[in-house]
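Here you get one chain, nothing else, as structure tokens; it is the form predicted on its own.
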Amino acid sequence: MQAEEDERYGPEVTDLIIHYDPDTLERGRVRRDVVVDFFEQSGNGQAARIAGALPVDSAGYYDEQAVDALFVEVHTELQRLHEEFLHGERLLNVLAPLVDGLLESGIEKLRVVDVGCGSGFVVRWLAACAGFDERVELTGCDYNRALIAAANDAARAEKLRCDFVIGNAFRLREPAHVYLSMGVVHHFRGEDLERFFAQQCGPETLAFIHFDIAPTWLAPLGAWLFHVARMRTAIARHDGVLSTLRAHPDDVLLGAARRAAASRGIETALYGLPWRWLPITRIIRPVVGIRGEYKAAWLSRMGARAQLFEEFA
């Protein structure tokens, strides 16, 4: 069933117009005709038209500077949606009790890394608003050099205590204690989804919190309305709606996390699932993981909100 859904909804345009090797971080050249042909063969004419309108060099490869500028523009628009939907507050609602519990449990220093941070809104919002002290290091990580440059420029301009690095978040010189992401998980499909969770279950990992779209009956319509109203670029409108269709069902998301984490002493659960009849009240929900010895400290600081966790296992 999941494989059929993956094939039906396919990748987003932004997944194919840029490519980085996860091992070497080298950027590969991407031919426009190959991407356009893929979407045409997949029956996604809108994606084919969008991909076909992007500029290329004399050899038919996408112009890298133009693609970089487009990615920065799209992520700037995404930041506006994150702000309007209070994604920073949603994350802090779960993260702050976790950080407090870990620090009070004897952890001297916490390195929190945002996986696929884009232009860094989540990390910058936390640095500005969370009130964490110097014991908490905030880092964003992404393959895209243009987005990381934009994130660092914004952090410097805002005089924030955080940093952004180019690279694989799971191969940093100083591994994370807590991994975060916002709207990234649905890009991983099938075995890659389980591998994503397995990569963050090393001995240094204490917890993870990954927010993604809740796949409710209202999500595609809501995404279409908001993206048409608020997003200026065709690629952002297309990919934003497609993201809701690619969002993982609860059992798929939690199943992948549990298979990867169970043998590593990390317990997993979903938090704040949408109400079936009015899902717009919770448009995103996180899958969370915590080492068993720290779970009680986290839950005690969540207070009544701990009732929103599905059962840990």
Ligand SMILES: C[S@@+](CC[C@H](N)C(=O)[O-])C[C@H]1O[C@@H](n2cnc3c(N)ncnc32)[C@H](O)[C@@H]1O
Contents of the next structure:
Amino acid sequence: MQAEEDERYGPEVTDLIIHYDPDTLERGRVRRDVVVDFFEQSGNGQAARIAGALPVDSAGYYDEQAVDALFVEVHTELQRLHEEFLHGERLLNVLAPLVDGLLESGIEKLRVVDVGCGSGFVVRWLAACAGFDERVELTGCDYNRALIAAANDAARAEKLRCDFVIGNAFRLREPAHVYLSMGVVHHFRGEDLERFFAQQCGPETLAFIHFDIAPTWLAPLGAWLFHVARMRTAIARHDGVLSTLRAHPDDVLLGAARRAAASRGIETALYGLPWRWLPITRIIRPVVGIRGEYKAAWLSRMGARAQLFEEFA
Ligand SMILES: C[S@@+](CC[C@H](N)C(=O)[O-])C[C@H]1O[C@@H](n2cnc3c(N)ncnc32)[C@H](O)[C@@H]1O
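Just the form predicted on its own so far, so send over the form predicted in complex with this ligand.
Time for the whole complex; same chain goes first.
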């Protein structure tokens, strides 16, 4: 398990007000008093107040439609932050050379899946801006049905070549060649983090790129400023700041990825770590994995940017 000290932080309110059965992905009902009690017992009064203010039905269970609408609202706000922080461009900076390298190595079809895609910003941004041809299939998956419906609606409205499916990150039904995620891995703690990477190191996997918040000294302050300034819902303000405190340290993230990937022929590294004293320009950074035989093709297409990879192993 990750150091217990780290578990001082979390879970987030959005982690507890909704529940899905991991096998069937059926929605379970969640009692408000149980969630409020949990946060009160764990000393997080702000989370208890936020969870306590959400509407319930006559039996005390969260009103599912209200919770769904709140998730869509929060993710719509999150998309605005992603756009302002150029998260699409940051991902494409490493993904485009990878895709080029894989296609030029003779791979005919590439299935790229964004795991925990929320309302699909990353996949929709790539479909609109990356310029990939029809050999690259872009899919987002998330276990939240309301977010997947919102993502599909937006993709249809924008006439984008991508799709979104309901799926559990730990039990994906259809394997991908390249796995992506943005702001998701800090939700997976301890053994779950390793299970998450293990799920993505099957025989079809060629590479993965998982971006998450870099846990720098500036991250909580920056997140507080931006969430207070730009996010309207109390839940987004609370969870946005908490997620920077929960972000995995480099060694925890890389260690989990490496333990899952090394025996499967996939080499792992961190990319673009923030500068220690001035971490403001790199607020997120990815852990990446690449099947050994494709590493040279990727690195050569990265050019000078390849220096930003920490050592692969
Ligand atoms: C912080 S949001 C990030 C959403 C999106 N990647 C973005 O950048 O806007 C985390 C997402 O992970 C999803 N998620 C968490 N655990 C999951 C799991 N086990 N399987 C699938 N999705 C999961 C949540 O439903 C949520 O949409």
